[in-house]
Amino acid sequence: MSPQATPEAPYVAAFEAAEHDGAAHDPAWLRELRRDAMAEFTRAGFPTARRGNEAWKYTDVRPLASTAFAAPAPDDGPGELDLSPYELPCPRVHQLVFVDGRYAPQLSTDPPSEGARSSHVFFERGDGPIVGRLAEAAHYDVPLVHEHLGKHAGAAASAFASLNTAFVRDGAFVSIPDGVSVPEPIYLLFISTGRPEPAAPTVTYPRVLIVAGRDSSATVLLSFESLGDGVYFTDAVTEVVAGPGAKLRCITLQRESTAAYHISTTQVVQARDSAVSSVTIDLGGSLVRHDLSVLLAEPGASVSLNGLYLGTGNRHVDNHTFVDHAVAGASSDEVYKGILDESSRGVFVGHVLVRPGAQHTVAHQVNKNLLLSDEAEADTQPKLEIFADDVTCTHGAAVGALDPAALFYLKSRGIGEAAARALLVHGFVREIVDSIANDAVRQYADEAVTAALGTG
């Protein structure tokens, strides 16, 4: 096959194209990000398990790599969204809002920049948190993104990062200075219009920077909506950066169409006693995965991963973590969860390392899979390496139907079958929903959880 018909082509043309056009005016050293991670997509190409990508054996991107995606047509602005449906029940000062990949002022409450110094002002000061626009940051040189932008989740992590790299202009950027608290969630909100048109389906890359500072503590809320049932490409990256003693909770809802590829790379990097919980819901999309990996870093930090992932139709979910334990001291809990029902896919792929001499380590990992019907199917591979002799590390996997004496307990107490098989899956997810600890958060998980379940 010539360089011009692999499937790495068009976007190596998208990305000279869009360079020419506007690379002048950012940094040198994004400039410079962006030419490598390029070069390693082109190097690495798409994954696939032909040659030899152990890490992508249950999942086939041939469909999406032989797919000519393209970037949004320039236009004016979303115009007028109903954002009603994606609205959290409570107050809230920081919520970030793009369509189709540019950011939307007119439905963000971060108030518009009035000039070049009130926005430096804005990303200097520390008095509390900064949620801005990536690009700005970038802009004006602010040291955090410098320092850690593509620094966790670079052009080593994966093809699609790489990717999500070499395109990288704008996005979410979120600062909790040291000892701040943030009571109410930040929530950045990416939706994707999703609707069929003539021309070639659409891609867009999410970018998402996350720093707490020393002793901070705050919520942040990803969502990933859809207003259309077309076909389109997300190819997400998330950096997390907890410094000492940080307290974050990070949710993230997925619910894009039901015919679009969903890709998301996500990196944590927990310094000395932080504290970290991730919960990720899976509602939609045809073909989605996940990347999430955790370095425990430094002494006392702790990480506890959450997920749920919901298989209908033909839809495929993948999910791998790792968790690197690269020091003595650290915890880590994990539990996900998957109710495939039709001729959907599911995979989990958990991988603990223990590095040597990272004695004292405490980490637990589960999967569970529920099978709706026959024809749905659950990969599981839970992954233990330990290479200290002082640990307490467990790790489990099942795969089954609904538990027909349950079923018979309810029905005998006079309740249908159709609403005793709704308790029963309600009641499988509500380990992973419960998790959650801020309330409106999981209010509107539960809700979400609720619809696509149909058990409302």
The other form holds:
Amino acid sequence: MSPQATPEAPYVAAFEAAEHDGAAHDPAWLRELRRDAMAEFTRAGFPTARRGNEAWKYTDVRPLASTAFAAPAPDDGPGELDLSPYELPCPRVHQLVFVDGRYAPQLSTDPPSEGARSSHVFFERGDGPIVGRLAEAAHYDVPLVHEHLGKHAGAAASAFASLNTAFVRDGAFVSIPDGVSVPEPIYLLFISTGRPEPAAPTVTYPRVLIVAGRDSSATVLLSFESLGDGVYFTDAVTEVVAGPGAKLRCITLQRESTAAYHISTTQVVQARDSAVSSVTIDLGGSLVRHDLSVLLAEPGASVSLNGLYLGTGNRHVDNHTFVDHAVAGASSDEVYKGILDESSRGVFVGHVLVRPGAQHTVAHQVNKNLLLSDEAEADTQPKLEIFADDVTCTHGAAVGALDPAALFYLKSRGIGEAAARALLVHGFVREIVDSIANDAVRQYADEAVTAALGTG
Amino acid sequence: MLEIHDLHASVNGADILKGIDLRVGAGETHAIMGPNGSGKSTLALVLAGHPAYTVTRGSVTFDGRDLLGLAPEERARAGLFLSFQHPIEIPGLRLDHFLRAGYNEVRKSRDEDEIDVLKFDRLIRAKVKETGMDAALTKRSVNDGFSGGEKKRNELLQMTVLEPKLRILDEVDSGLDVDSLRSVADGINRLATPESATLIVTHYQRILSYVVPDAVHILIDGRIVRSGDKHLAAEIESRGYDWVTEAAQPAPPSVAPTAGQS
Ligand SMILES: Nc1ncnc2c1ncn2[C@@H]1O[C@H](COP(=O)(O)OP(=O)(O)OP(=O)(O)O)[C@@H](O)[C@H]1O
Ligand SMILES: [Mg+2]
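Having looked at the form predicted on its own, could you now put up the form predicted in complex with the partner chain?
Next comes the full complex, and the chain you just saw is listed first.
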């Protein structure tokens, strides 16, 4: 069989090569995790079927599957990198930077007192956040990593999650010890050089594990950026474990190249009385798909999910969210908004499952789409499965153009057509940007959104 | 300042304005009264350039310019201001940002420099005080969750900031408590200059005892059927509109009644 026989074959070959080369120092459990994931990926294959493939009904990944992506060459480093466009507007930040999947120590900073990352001691501290490399954590066999990595967004999630796990070697490991509050943002920056042709398209597998201990509190920004406008593939997986009473705010800013494929899988697991806020902002990419799942595993857990996606050109952005109310007395509140221009397409599928016995569940979901052109398209589909009777569940969806009455109101105050439209569009996104509690991250995201919207 | 001649307008195929003639000179205040659905707001919106309304006949000049040929934003920049009967809510757009955008657009059109956030902040604080509005409202989304009275005050604030030449006030008094009515009326009077004019649409004589009109026009079924001085408003208040309609009856329906002149 030639290696090109199936779309999966090149990945199998790359996997074997990687395992053969540099996997010897990894703990046995990690190698096993990868091997199982690869087996799962080959079994499932890319979800390219156009029939009977409910989860991918709106999103055709055949162009992705048929593109030959290679691992970035080791000597392909970006050289000197100017990170100033990606700086958060605050003096202290815990920052990890990966360039084309590789950790960039010279770019990764920490508040001075936090000390060296690469030590056993670093991963055992209990007084401050651990923002380190997964590779190091695995090397020191940190128990939390062993306990959680691949346990939440494993094979069951999708072929893309399995593929990521099959190649997991490095990434970010964030651990907030019990009772620790981290005031400064934790910033995980994944940069793709995004070289255009004739460079071969590359694939990276960003991986993040966040474990928030009991009554801890932190803000984590995950950012995907591109330096060029080439074709590449980001296959990201993030696992979030929120302990009892933990308050965790996760913001994802996706600003890949306009030719890039970005597929992400995020699994959040929440213990009693934990509060998680997730904000996903999509400003880039050609084909974008997020699978975000939240398991409200214990009573009192609450989650807010906010999303904003901007479509221009032929961009296709697909947000699939799944909130699992597994127990009584948990709440979820979800607001996703799309602004779709030109020939872009936005997809939102919001699945809420209220399991039997999950009484006093409160679940709200809203998806609103603003269509700025006749060619733009939005698909919105709430999926509520409710197996308990004493619950409060609402959902709403809207697809429409800018409100002519609002436009007229603005114009009647002297504001011209273009400026009026820009003001209304900014007004539409405000709610999502403002759902970011951390000032520095909100300001940074706001600027990114404003820049992406162009005028205003 | 404003000359309306034989103005006909329709919306969704329905004829609403059926031949309006009206002249408002500089320094004057005119009131328009009329039963519900008679076309008062339609007239106001047509003057402001609402795209849903089609002018089917007639002309309007404003300051010597053909008003109907201007886009709504150009009318605003030329100094026309409409205080809406139903101001719209715009979630997400902060009132002060909205006001600054409008203010600067108007300045730009006059070849004046835009003013920066800090300067505008100072300006708006002064204007807020002048209008007696709750300053906190300027940091909220435009009209979003405002009470009826707060919305009207917000219209007054916008008018105070933009300093228009022609103020068209569509039921600025509805939903206001007695004290607010007084203060809104004071606000309107404060803006009055010999170079500017006011067209005030109302159902009640009350506001006209503060903002005293030079002329009162009664609009019924898309036509001005009677004009008079401020006493006409009091008469309407006590007698309603029926007598006006009856009095207007002799005129053949196909002929537009004589419009009021000031
Ligand atoms: N968009 C529209 N489509 C159809 N009919 C309309 C539309 N807008 C206004 N109308 C009709 O035009 C007529 C005049 O309405 P307008 O709002 O001008 O009345 P008004 O005199 O301001 O009444 P009110 O005193 O109640 O404010 C009404 O019969 C109204 O139903
Ligand atoms: Mg009206």
